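Have a look below at one chain only, the form predicted on its own, in structure tokens format.
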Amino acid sequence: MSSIAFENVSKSYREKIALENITLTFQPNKTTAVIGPSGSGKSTLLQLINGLIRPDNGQVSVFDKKINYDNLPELRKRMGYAVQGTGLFPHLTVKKNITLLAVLENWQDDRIAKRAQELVDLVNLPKDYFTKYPHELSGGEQQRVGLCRAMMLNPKIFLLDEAFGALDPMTRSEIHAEFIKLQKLEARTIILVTHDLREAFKLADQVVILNEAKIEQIGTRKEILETPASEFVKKFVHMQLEDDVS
């Protein structure tokens, strides 16, 4: 069974259609990248998964159950969510940012300390960073802290909304390597929204290409490159990669 499924889902904002009649499943413990032009519905898709918005029509299922909108906090405890810019609390230390959700969940101190140390070790952050504040960190270090916080409760679903978009190329490459390592060590269902097709191909097992609120193609890197499903996909890939795909 799939952890997440959309069945004939549509969502509009006033007169603008954000997603139209989307039927889609996400492979458990795999990374799916969602990509498309600005306004194609990428972020709306993530917001439907965590219950921030509701579909106008159709059904969204998470953990193989229809979302219970009367009990969203319980659902969100089982998800990690990271966005561009990390959203760290500037008045909290790195340790407090990372462990905030576990504290709210009343975890025991020793359990919190053990999990926090596991996470900073995974992303190669020195332990002495625990006492630093976000403004004292580089962009890449802040992103690592954001990833640690999102994974503190060991969620089985991880939502990333342009989480690496603001990083410089070198830092971004380093974060990509950490991301791949984390997925190997703690496999989870990951949905990565990105504007970068190279990033999608590098990190994802499956790629979903959206255009004008609809799915143009779902496939692997090989399938999308070798058998584009439409003229839009062909042009989109050519524009993104500029014929420089190895």
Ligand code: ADP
Given for the second form:
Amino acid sequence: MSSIAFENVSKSYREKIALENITLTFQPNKTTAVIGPSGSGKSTLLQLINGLIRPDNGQVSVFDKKINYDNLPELRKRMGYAVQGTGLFPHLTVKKNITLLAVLENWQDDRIAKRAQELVDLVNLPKDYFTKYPHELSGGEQQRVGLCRAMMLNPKIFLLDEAFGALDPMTRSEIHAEFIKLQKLEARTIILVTHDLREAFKLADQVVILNEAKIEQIGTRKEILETPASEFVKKFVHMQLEDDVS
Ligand code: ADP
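With the form predicted on its own done, generate the form predicted in complex with the ligand in the same format.
Shown next: the complete complex, the earlier chain at its head.
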């Protein structure tokens, strides 16, 4: 069984091909990083998973079932989605931001309180932050709140689109540690779009390298470093890691 499967998926915007004939599976409870230059199709790939975009050809399946585009709310309930910035609601407290989806799902109050507490403990946010507003928090703290919100319903699939992009290196490295801890405690299928190969290698079990709408290579850190599948991969890796090489 796969969590998500792409079968010969293509998507164009007018004459611009964003993804061309992509076949790819995402294994349950593993983290996959999707990386590539700007415009290579990363966001399109992510939005094909949550049904925001429909393929022109081919099909996308989630938990072995073709996506039912007539019932996207059902699909999205099973997916957490965190984007760059965090997308927190500025006029809602931290607690309300985190618990919003559960309230909409009519969860009982005590269940909501228990899960919210569990999540802030997991990401190391003090409980007195519940009553604060997003603007009173640092970027890293806001990011943690964003992660809690995306995990509230304990989705089996977690989509992260450049979610750590705007953070300074220290905070980023702290959030990475939280991420790894979370994945150990509550494993889920994670698709992480990034343009940082170091981040991809640190967090992901497999890395998908996209270039001009196509997959250049799918592999582990070791496979990509030791047996790059193309000249593009070689150059891309060298460019991204050149600080280490020089
Ligand atoms: P990435 O996330 O890797 O930067 P995208 O998936 O956003 O790449 O985009 C892939 C290609 O499709 C790019 O050339 C982009 O300009 C084009 N594209 C993306 N969204 C649209 C859109 N809504 N309309 C027209 N072209 C688009």
